[in-house]
Amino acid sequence: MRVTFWGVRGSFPVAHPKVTRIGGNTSCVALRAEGAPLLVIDAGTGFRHLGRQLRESEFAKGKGEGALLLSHTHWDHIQGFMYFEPFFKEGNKFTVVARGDHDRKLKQIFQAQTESPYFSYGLDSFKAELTWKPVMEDEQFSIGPWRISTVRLNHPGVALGYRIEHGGRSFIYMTDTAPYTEQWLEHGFHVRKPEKDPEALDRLRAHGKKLDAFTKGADLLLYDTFFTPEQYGQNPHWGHSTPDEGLRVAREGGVKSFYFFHHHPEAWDDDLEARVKSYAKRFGSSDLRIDVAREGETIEM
């Protein structure tokens, strides 16, 4: 299993001299394995760059097969969707997977965002065959030899985390989630309002335990480290987390590698690298590697 980071930034893409080492494109991660279709998680602006790289592959010939797993459909996770070159090549086949608990069907969500006056062309411009697959949390399914599980994340609008297994290795994509400690995040706009009701607190604890169990024994956990602990203290209702919470989950679950991901737009390279180095010195060990997701980097698992 090979994991490549094509977009590592959160909220919006950043073009700035201080992000050149880690990258400024929004969320997109690709997984490849021998004999398996291309698997991509999220379609931020990094998705466009992945599409350009695939010019030298079977996708350029209209013989490619892949799947796109979406954590959710907030803009920073779909900004590259309409610019993905393999979608415009007849013969390519893709399965688009996202959470299905919506008032509209999954395809309709994308159609609405590409209609005039918001966009100059729509989904009917694609020549590839797209199959739309809605899923829910706690669901398990397969795409070729990939074995995929889902979990509910604590984010406005609700997001999905994915556990992907192949060849005895396991990779977890867990971004856009706040800890299940203070506030239950669901649909609509949220303000800071810590839960007081005992039943609501029990629900938070139950989902927190489910999230912890989801990571057990994973080889690599890619986690939302958008906030420092100080920033999270001011914005627990935004639906993002901290390195401290992610590392708690990783250590308790026996995770082998933990990667910072979904970086804050103004977390500059120097700051991020110093932060990761500090956490690695304090919490890293021979049993737990701590590192930062960098655009263009590939990890062999």
Given for the second form:
Amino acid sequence: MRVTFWGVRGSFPVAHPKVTRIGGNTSCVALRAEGAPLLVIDAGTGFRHLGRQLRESEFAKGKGEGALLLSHTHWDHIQGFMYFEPFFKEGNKFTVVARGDHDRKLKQIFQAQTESPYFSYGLDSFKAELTWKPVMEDEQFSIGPWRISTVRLNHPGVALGYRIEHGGRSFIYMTDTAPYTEQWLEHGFHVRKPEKDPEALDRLRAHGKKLDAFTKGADLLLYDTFFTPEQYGQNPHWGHSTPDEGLRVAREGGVKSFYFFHHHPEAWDDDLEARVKSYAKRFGSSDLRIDVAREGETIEM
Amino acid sequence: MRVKFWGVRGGLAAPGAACADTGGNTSCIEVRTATGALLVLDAGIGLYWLGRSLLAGAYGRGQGEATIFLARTHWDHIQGLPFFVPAFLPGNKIHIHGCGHAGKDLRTILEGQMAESYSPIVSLKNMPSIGNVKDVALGQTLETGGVSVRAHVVNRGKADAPSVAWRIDEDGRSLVYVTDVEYDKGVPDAETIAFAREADLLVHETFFTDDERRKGEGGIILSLPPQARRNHATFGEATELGLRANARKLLCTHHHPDRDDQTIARAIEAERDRVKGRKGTLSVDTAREGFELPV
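Given the form predicted on its own above, I would also like to look at the protein as it appears in the form predicted together with the partner chain.
Once more the chain from above appears, this time first in line as the rest of the complex follows.
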């Protein structure tokens, strides 16, 4: 399979001269394989650029098939949704997958943020055929030849991590998530409140173990490295993680390559590149490759 | 007063080198009155960077006050709000003025923005320093920070949410901000001309080129529905308003995310040609992020 990074930033798109090498668009990753439908994960502002690149493809003729998997529907993961050109071509078919218990509720989330007074056109202007597929954690399903499984991530509102397998290769998308060490994040508004109850802490850590099993033997782990350890210490309730925690998960799972992803808006190119280099020197090996997701880059797996 | 641009894009942010000279953040303008009061026009992503610049001063200590005036509640005008750090630091007072739509008042609309499906903020109540959230009273003049602020609704009667143009007058000097406006037949209307009359600085959106408007093209994506290719003005229409209102200076803003620096520079040159030989003293340029000027 071939993985392309269209957006690698977290929180909001960053138009700043200090991020032009690594990129400022919000989360969007595309997976392609011979004979398989296009698979996209998250629809941040990078999703618009992916759509434009498809102008020369079967999607321009209305013969494209694809699926969009959403980690969750926080704004930085959906803000490119209404700007994806293949949605406006009759004949294209898409499945939109996100955490939920009902397809109508899932559609409603998109409906509500695309109409007046927030936006100038709605889902009814799409010409492609969209199918809404709600999924929950610990599920397995297939999109064409792609085999996909889900895991619960520790994030306000709850996010999903995806493991995608095809042709003997496995790719893991794991953002947004806080480590399962300090605080259980789910619904409602969270303030910093580290868990003190020993039983609750055990349950929290048991969930963390699921991540280790989920990543078992994966070829590539794309992970939420939004925070430095210092930043995380101040904001454990934000639902984001660190390279240290990500690399712990990668080592536990025996992952072959680890990519920094969902970069902090103020992770400048120079600093982030130096940080990745330092982690690679300390923790990288012939068994574990460490790198950073850069916008526009494609990885052959 | 002094004016500084923090976001000059419309629709979506435009990261990357091609737009870096003009800037790629969605709409946000800082206005400092002679008394030092802070007024903000629009809360696009530029608001994050404005907020960051404020933290070294009173706003970092929870002693700051600001009023944000929203042209509209479309996402590109409000998406910086949940990232405006001063609004989370207790003690600051951040007021918001804007326009409700379709039976929803401004607070309800902003609550919808923060809802759990879209944001970890969940509710506006979790931004402790949000002060008054007010629907604008049309035709009224608001006195604040030693200036008078007036609202004028453009796009009235159109199906989409209306947009508010803002005029700030201070001691004989005036700033007028007009965005997300579609003029009938591409000709600025008499009311808007009167509103912008004798402005020292007119900041006007120029989302489309005149060529795109003529050909009916120029949506953010090619095959967008017609309604997505309206609700915006062109470079030529902005200049026309400036000339008819006898404004002194026009700064073009709310640029299309695909409009690179070179294309904007060419469009500005064309507008300067248009002004030649016409009555008045209008100068034309593009707004640039980080650019600051006295009015």
